[in-house]
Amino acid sequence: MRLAVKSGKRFKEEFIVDADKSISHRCAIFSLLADGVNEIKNYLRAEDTLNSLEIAKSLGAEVEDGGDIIKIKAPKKLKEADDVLYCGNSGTTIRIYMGLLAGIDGFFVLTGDEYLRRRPMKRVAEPLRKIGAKVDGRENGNLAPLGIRGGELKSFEYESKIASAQVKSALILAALNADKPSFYKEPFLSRDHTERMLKGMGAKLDVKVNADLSCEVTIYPLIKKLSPLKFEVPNDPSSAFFFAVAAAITGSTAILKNITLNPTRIEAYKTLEKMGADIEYILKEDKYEPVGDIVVKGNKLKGIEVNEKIPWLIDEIPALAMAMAVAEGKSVVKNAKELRVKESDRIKAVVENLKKCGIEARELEDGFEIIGGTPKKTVVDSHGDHRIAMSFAVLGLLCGMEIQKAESIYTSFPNFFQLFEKIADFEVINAD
């Protein structure tokens, strides 16, 4: 499928984006730890999050989708699935389920689409093996399909070399089934939805964030099942950020409704603000997560160097690169090597495609340099990566753009096109 963006316009619009993907995945997975019926409002109905829900059903959960509310009742004991557990395109699904299933008696096979099957899993498989889990797969457990023989786990003290919410979440879930308290440390606080949600359900976790923003978590084994989730999933700041960038580069105003304002999720907005955009954060509630509105007003943008708090904005860097492409001066992104092992090599994809647009850009091992300029219409390859596809669609507001392999947008952000038509003239061209 190709997406042909013809033109854009200045706008003042409200955007109600899809529910947060990371939190929706966790609602499906963590519901399996609860005693009683979980009630989830505003669950994201995208292919990947629905796959997480289907896996929960395969493990014995009873799921009732009432439209506004999804009810999930976990079985007394998770069962062996009678088929392969399909994770679609979601690294979150496969990695977090690895942690959960490592401590559950039984044999489980996890796999995904062609893109997920290329992504590295050893970062989760290796620490799980160190605590007694049996994980196997292609390249010695680095590539899916992955086989997990779950069972008793021992407690651990593990210091991760990378700040990864997926690795942290997997190890926390495994630790809940360990024999004694476990300790996990990461060099920088990654997204903390797992800690917030599990503590809200009654899990005993001690979380310490140090002055250098390294994070230490002590996890205590579950003595009994957790309290059910009663939760309305906030909307996704990562999805909303495409419209924040759209406003910033076109001199427009985007009002982004009911967004999680978790500090680990809005660093990209803080960066866009430093580049010159006018941004206001309006807090409305703070239960499991702080939630509110974000108002973004476009302004003249200037180049910036981004080399800190990378785990807090790693997913938004492709969209942020579109703002850098039109900002005055040079922008630099460093310490973001993780971009190379996302749904695509996002460093390579951003730089190659910006060059096609006539923007001066250069790859670094762990990021890129961009000299702001005037983009031109061209044909770009998304490499099957939804964030690359949507980022260049936003840049197309200024010059027009054709994006190849754009079908991945449907997987991640089902209502993107409905919202995008508020601000752009475009055509979706399906392959014959």
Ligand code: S3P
The other form holds:
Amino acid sequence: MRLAVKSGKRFKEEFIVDADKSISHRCAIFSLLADGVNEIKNYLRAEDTLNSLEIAKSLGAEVEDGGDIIKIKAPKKLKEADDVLYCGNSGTTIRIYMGLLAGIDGFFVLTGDEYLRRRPMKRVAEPLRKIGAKVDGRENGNLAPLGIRGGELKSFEYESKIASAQVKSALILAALNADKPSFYKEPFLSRDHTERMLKGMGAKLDVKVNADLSCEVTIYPLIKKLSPLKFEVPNDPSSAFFFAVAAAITGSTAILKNITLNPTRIEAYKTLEKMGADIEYILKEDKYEPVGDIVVKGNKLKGIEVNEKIPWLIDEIPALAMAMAVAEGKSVVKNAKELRVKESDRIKAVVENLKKCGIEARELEDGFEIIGGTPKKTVVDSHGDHRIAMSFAVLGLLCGMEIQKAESIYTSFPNFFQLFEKIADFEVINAD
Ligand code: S3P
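Switching from the form predicted alone: structure of the form predicted together with this ligand?
What follows is the entire complex, opening with the chain shown before.
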């Protein structure tokens, strides 16, 4: 599917973007640990999160989709699924389920689409193996399809070299099924929805965030099932950020409604502010997660160097790159090697496509450099990556753009097209 953006306009608009993807995945997966009926409002119905829900069903959960509320009731004991568990494009689905299934009796096979099957799983498989899990797959357990023979797990003390919420969440779930308390440390606090939600459900976790923002979690094994989730998922700051950048580069105003204001998720907005945009955060409530509106007003943008708190803005870097492409002067992103193993190699995809738009850009091993300029219309390859597709669609507001493999947008943000209509003239062509 090709997205042909013809033009954009200056705007002042409200956007109710889709529900948060990270939190929705966790609602589906953590419901399996609860006794009783979990009630989830505003669950994200995108391909990735629907896959997480399908897997919960295959493991025995009863799911009733009442439109407004999804009810999930876990079985007494998770069952061995009678087929492979399909995670689609979603790293979060496969990695968090690895941690859960490693401690459940039975044999499970997790797989995904051609992109997911190229992404590294060793970061979860290795620590799980150390505590007695049986995980295998291509490249000695690094690539899906992955086979897991679930069983008893030992407690652990594990210091991760990478700050990854998917790895942390997988290990926390494994620790809940272990024999004694476990300890997990990451070099920098990654998004903390898992800790917030599991604690809210009654799990015993001690979380310590140190002055250098490294994070330590002590996890106590479950002695009984958790309380069910009764929760309304806030809207996704990563999805909303495309409209923040749209406002920033067109001198417009975007009012982004009911967004999680969790600090581990909104650092990209702080960066956009430093580049020159006016941004206001209006806190409205705080249950599990702070939630509110974000108002972004476009202004003249200047280049910036981004090299810290990277895990707090990693998913927004492709969209930020579009602001950098039109800002005055040079921008640099560093310490962001993880971008190379996301849904695509995002360093390569951003630089290659910006160059096609006539913008001076250069790959670094762990980031990129961009010299702001005047972009021109071209055909860009999204590499099957939703965030690359939406980022270049936003740049197209200024100059027009054709984006190939735009169907990837449905993995995270099915409502994107409807909202984009408010600010752009575009056409969807059902061929590449
Ligand atoms: C996610 C964690 C992040 C992020 C991904 C979603 C999650 O990856 O990039 O899109 O929901 O846990 P890491 O595991 O590298 O932190």
